[in-house]
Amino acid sequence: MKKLLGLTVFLALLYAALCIARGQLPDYAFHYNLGRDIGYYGIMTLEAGILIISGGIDLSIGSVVGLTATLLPMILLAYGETNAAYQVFAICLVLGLGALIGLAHGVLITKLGLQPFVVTLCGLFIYRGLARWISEEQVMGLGNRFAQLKGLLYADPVGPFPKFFVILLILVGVFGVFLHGTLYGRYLFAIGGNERAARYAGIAVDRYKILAYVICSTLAAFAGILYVMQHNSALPSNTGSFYELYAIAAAVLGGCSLRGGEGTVPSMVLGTAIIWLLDRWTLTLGIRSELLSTVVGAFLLAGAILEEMLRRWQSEPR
């Protein structure tokens, strides 16, 4: 609770020095595209902070994001234009194909006993290199087709709202009530603060640790179909590059320990809104969005740093 107090004052007074840096406050145009930046890199938040609380991490993400964004357009593009049963059945294709990389992971990972590092970091490589191979290098988009679906998953707001943004809203109340109002969120929790004590206590480790994978894949997979509803196209060698390390910054701000076992969806979505605020701040400032990455690095730092003072002034003896 302290945490997430902590991340809503510091979001707080940001905003504030936000509003006097630029002389005025806001206009909407602003707020919609800062939400649809916030509701978009929020989804990749909370599958990345959901991994971390069950002690796990994956740096494929944004291959993933670039494979199914690649594959979607391909796939919509054969017999989908005007069949609304295909529409639906290549998005559940694409996002079968995130559940399967996942529980590939998992079983990787549980089953051989291999380090989620190096099980994730060859994956960053595999996915991206079917990308690039399966689309030639070429560019896949969905040019001015598919306008119904683009306004369903992006165009058309909600009320004021963007849509990626309510579709944040829903997923964080969907996982916040699992991670926080269930008896299985508690189990990942449980095995990522401490897995061997889970194991004694009777919790099928494995199966739950599969799941979080899979919940994180299919989640990058579905960010990958907003991509492209989005931008209308993909580009394999770089769409989704870099996403991983956003995702798993913004959920390290938000209060989720890497060690595992820590972690709100709450706090997950504040760290995310931090981010993009800093994005916004370094712009009204003059400073070059190519110094963004900086300016996070030096935020994650700083706050790594005042958590570790902190944890050893309290377990100092009084």
Second form
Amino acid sequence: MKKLLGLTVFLALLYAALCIARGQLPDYAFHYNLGRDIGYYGIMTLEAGILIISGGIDLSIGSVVGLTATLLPMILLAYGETNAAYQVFAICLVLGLGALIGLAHGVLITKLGLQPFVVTLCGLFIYRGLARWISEEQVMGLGNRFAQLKGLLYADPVGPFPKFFVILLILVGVFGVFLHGTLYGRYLFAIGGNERAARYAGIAVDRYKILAYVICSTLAAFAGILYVMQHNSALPSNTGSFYELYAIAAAVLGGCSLRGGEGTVPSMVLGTAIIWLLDRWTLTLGIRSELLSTVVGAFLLAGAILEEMLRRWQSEPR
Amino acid sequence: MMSDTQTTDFAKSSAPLLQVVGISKAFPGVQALSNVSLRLYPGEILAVVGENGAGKSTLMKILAGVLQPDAGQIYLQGHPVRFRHVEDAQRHGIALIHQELNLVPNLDIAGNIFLGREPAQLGPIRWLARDIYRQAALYAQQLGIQAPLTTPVKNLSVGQQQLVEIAKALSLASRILIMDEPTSSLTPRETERLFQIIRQLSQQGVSIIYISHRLREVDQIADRVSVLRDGGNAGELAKDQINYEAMVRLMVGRELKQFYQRHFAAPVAKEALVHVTNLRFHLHQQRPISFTIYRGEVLGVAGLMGSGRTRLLETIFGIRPKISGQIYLGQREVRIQSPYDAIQAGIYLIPEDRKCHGLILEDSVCHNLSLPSLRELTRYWLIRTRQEKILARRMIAHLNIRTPHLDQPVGLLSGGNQQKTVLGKWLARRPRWLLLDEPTRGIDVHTKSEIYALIDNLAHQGVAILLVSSELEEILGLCDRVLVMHQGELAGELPRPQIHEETIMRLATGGKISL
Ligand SMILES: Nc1ncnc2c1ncn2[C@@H]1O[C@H](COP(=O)(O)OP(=O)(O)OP(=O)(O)O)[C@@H](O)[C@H]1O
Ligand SMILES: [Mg+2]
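Can you give me the structure for the form predicted in complex with its partner chain, which would complement the form predicted alone we have just seen?
Next comes the full complex, and the chain you just saw is listed first.
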């Protein structure tokens, strides 16, 4: 609760500083784009966060985004231009691929006892390579076709809100209840907090860990789909690179502990929002955009130091 | 109650080595200590007793420099001192054996004993290493640590790990040795050995502060007893005043209730509930283990440390794979591959190691208590938090768990209250077969008695209970029958009339008895 409040205050300060730096209240387009970005990257923060809470990690998010974003236009363009049913099929296919990838990660990690870091690092390489190989490095674009699908998933705002932002809100609702309200969410927290104690408590630990990986990679595939909706095409060698790191950074900024068992859905969204406000900040101040990752890294470090100092201050004698 | 006029042999002979005056310490929501004073003479064995959460460990942590007091002063040989951290206290010759184990799981025994103080020697690493093994061997022999010194401590039982902790503190060659419940997971034999060492140290002039909930031990070993209650001094007992009733009276602050006694009714119609047949649970086992538990029976498992009691329980519960054997509950065979299967069948285990297996330390008391019962607390997949809180409050009241509120991280509770939380998790439910592994470790006498009543009550409801305990009193007072284990084998079975200290010890050490 305290953390949520702290993050909100920090976000507000950041926003105020931004307004002052620009000398005026930002316009609608600014907010629209900001909301779109927060919506898009927030999805990945959620998936990374869920895994981190259960004590896992996924480094392959970006590569899964790349692979699915490369595949989707290829599948769609095969038959789908006028066939709505086929379009739905194509999307389900891609989501299914994501689920399958997550399943593979989960099974390797739980049944073979491999380390999550290693398994998903291998995934990072494998899926990127696959994307480049399947597409033969050709960029496949949707052009201005599939307007209906794009409208549904990306282009049509809901009231004043960008579609991606609304999608994020829906997912926040769904996963907020899932993580904080249901049995399964509680089990994930327990597993992340002390896996052995969870096992002794009769929780089928493997099953829930696999579930977390499946959720994560499925959402990554979904992010890949949304990418195509926004950009019409994907660059097999590049699309999605580093997304996993931004996602993990946002989750950590939002209070997830990499030791597991800690974090909340709303604060993950706040973490994402902070990162994208920082992005706008660097633009406004005329800091070169190449430096964005440096700024994000510096803030993350400052946040970690601040938290540690607060912790010490609380437990020290006064 | 505080009597400064009281004189012990020590007070006559010398000035106090350590004097603590007016110490207070608060944690968020808890006043752990208020205005506590304590004296310790050279070579004295001072026992500090009190109920769970009375502030014993907090006071000791302050003496060892782990925590800083909010107020008060420590004098060492009359000079005011201030310990900013553990090294400060160690430099003054004060070492603390923590109630909770603080070992590095992957490091071996010798490495743990000398952690951070590896003998400073230049030269090849191998030489250095050999030296710590040589030195560690001395302590190991003294304490009876039988495992090879190269064993990683994570492979040791809790009791053996406790011995490693003691060796670590002994090696600090201190003037004051503080032991916070050192015997809570030791068997009578290891305890006896520890007492010899304590007496030896005391003769060499080392002062000992000894904390325990096993009041009979305190009776045996202490020169003086200081009692804490609710974070304050509750009184002091000189050597000739020390007895069980007097200690309990000071601890509880009123006349003691009748201590719980189990009534061993003559078994009516004996109906077998549990059959374990031909169980092999480790490779070197000569003979498979078979036993039966009747409905409503408490079957004890006695044995020395490392005799395989915990492994037996963990195998039944599906944590370790079994090599062969069947388990029948009622008439049906249950196949157990994991704790999940065991729990589905109504078999519950209360584990020995609360930190590793029993609790999620960062999570709240409430969530820890409800974890195994969550399925019954949900509707449409959603956890009914109100019901959850009701359950948690019920167990808190039932077991007298001291916590400022339901959301307190369980890792911040006192050791005994953590143990109560582990018990509460499982006693909230209705098992068919309950496996208990050292259930009352670190729990104060008052609550122990309540837990015995609970166990008896479960037995009356027809639950089969398998109880592993290193506390002889517990085995004697609760069990209808006792299995004795020796080096991973079943050494024998004792019916109620045959349960005595001598028979148990004979079997536990590989001897034979004639029934
Ligand atoms: N780090 C902490 N943060 C908050 N509360 C604490 C902390 N450490 C101890 N307490 C509280 O202070 C009180 C005294 O705890 P302490 O560990 O000293 O009890 P104890 O006498 O050693 O009990 P036990 O017999 O169970 O070991 C307890 O109520 C406990 O919950
Ligand atoms: Mg204690």
